[in-house]
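For reference, the chain that follows is the form predicted on its own, supplied as structure tokens.
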Amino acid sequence: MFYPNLIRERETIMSEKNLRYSLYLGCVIPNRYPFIEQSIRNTFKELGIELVDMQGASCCPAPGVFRGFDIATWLVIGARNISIAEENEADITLGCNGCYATLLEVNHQLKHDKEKRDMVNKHLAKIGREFKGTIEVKHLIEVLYYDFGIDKLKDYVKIKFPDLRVGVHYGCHIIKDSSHRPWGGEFEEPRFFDELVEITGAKSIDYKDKLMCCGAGGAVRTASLEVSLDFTREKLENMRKVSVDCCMVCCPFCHLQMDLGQMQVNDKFKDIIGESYKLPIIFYNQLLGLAMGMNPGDLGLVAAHDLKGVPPFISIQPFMEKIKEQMV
């Protein structure tokens, strides 16, 4: 666990070297939300952060599914992905909370448990691979907040959005379990994501049950869609009550649940919600890029469309109109 003096030491060390990471995309970003990848690649490029592709990377695999049924398989597949980053000689960064949970925890367990590491390497040897334990796994929020540094990041903000009201959704796996997350003990009432939003001038608005799950995790969305959507409905209702302009996420699976799931909530619970929810769902790098003065098209902020089964499922036009008002 990090504490303030260690955080300052880490920021000093990282500011003295070039930032270079292996980019792990996972499944949902390339298959469902490629515009999230676009926003990550282009904002990091603008910041001078080098991203190296992980050739041949697979599913992480998902912590709420594989780990629940077969821990050994979960460890081996996770270790195989980590070994690709080790070949790149670059720490992993990623933009998915679930992938973060798996790869961070696999990396941690194998570094500290020789028996598990030996078991994993016995299987990896069959395909000419080995887990060495030479890299770290970092969420892109961690990279921006600590490695690049939030104070340095402020210097890149050219446009501010003081009238933008944001409902920040952390998601589960980015903050818990807390034993080897980097947030300095901030896991019951975290502020790091809110702080990153607020450097854009936007206001992070508190709302009831802010740290509640989106409803998708732990295979709940697959096993019991209605239960899953009821979580989403409650989050949407709590954000609607405080009149936010968008929901800000840092995970594509949360994005999927709040975007596609929102459309499903409007259908499944139409008799009890009153007016349909129309809350734009925005990935953090998209807001950051706008504040840096980047073109919306370079951030995957796509125009409204009538295509079936193509995200975003909930129009982002109200968000874009709010942003344009403040860019004039």
Second form
Amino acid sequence: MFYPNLIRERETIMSEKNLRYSLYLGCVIPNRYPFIEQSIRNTFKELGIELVDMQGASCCPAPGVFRGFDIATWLVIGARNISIAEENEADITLGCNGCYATLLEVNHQLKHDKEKRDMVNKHLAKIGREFKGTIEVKHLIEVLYYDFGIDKLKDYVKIKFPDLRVGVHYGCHIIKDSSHRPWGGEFEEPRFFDELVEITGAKSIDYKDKLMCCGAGGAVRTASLEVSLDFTREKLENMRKVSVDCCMVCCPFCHLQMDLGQMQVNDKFKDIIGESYKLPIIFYNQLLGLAMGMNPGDLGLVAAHDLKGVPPFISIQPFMEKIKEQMV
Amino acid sequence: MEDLKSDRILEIKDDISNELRKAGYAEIGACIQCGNCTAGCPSGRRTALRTRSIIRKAILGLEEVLSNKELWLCTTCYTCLERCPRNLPITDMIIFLRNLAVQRGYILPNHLNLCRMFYDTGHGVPINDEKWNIMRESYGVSRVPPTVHTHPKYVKEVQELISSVGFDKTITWGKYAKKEEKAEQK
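I have the form predicted on its own already, so could you send the form predicted in complex with the partner chain?
Next comes the full complex, this chain leading.
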């Protein structure tokens, strides 16, 4: 269990070191939403946080899907990924709530359960790898909030967007299971992501069932697209009621569900939703980069290709217009 | 007067609840069936998923808990686990029940295909079209990400591990499921 005083201790220890992390990409970021990868790499570079690639990393494997099929496989493949970061001698940072759930949980279980660790290492030995338990796993939101520090981050903000109304979507696994997360056990009303959004001057607008799941996780998107989209429809409706300019996410699977899923909701539920939803979905590093005065073209906000059938499926132009208005 | 006949629960087996106990979830017996889990479940709002009922059936060892498709409608959002007044790791138990379901052959064809994809590529969502490489380049990141996609030897490592654990048996059985599906479509 993490407690606030422990967190503060850890924070001071970290601030004395140079920040250097293994960047774990996962599946959706590099293979479907590469503009998120661009925004992560460039904002971290600007902040002076070093990122080391994890050569040969696979799917984490996904906590709802593959953990649900076979826990032993999930542990072993997860441990292989962690072992790559151990070779890098750098803690893992990542931008996906699902990967966070898997790698944090696998790392925690294997560090504390010798029987499991022996089982996993027996398998890993066959490919010449080993889980040593020498690193930690941190969401990039956690790195920005604690390790880099939200106060220091404020000094990097050059432009503020006071007219921007943001619907913050945390996603589930960045907060829960709260006993293994670094937010002091808070799971009903967390504030850390809202605070990170608000340092850009933007307003985090409260909306009904803000912490509700996007509907994609737990293998539900694969099991029943309709059920999963009904979650998304409800979230979109609740955000429309408070008229936000964009939905802010810190997970590519939530991003996919709110973006691609939004297009599918507009199609499948057109008889009940009235007007189609046109809510731009923005990843946190994209907004942060803009506030730091970076070029939108370096933050995955400008598409320099003419490909069809690729994200973003819902235009982010209304968001960009809103930003431009406030830059003048 | 005649005795009442049991026409609801024909047989109480304990193997499912025993498996839960063996896996370290002995506290499932502490469930008081209060229904907090069901009340906070965002999936239960729109589907027939009733978390309280899943836990009850698991305690009773009813096979239907594994064969009901509702088991796969939990998005693992962990709200039930957080709010459980008995501190039961409900979501983790559901994930473990899914493992038991898969071992007994209760798995959706879509999920088996996902396993196959994972085995073949090392990714749940792989780069399976050149447009994704072109898209990557257009955003100024490497054409091929520094993952299993960089070299076949990494995919081999993943496959060796999957076989070593024995999960490949489930995936091979996925191939049959695929064939059956195709036969049905014809």
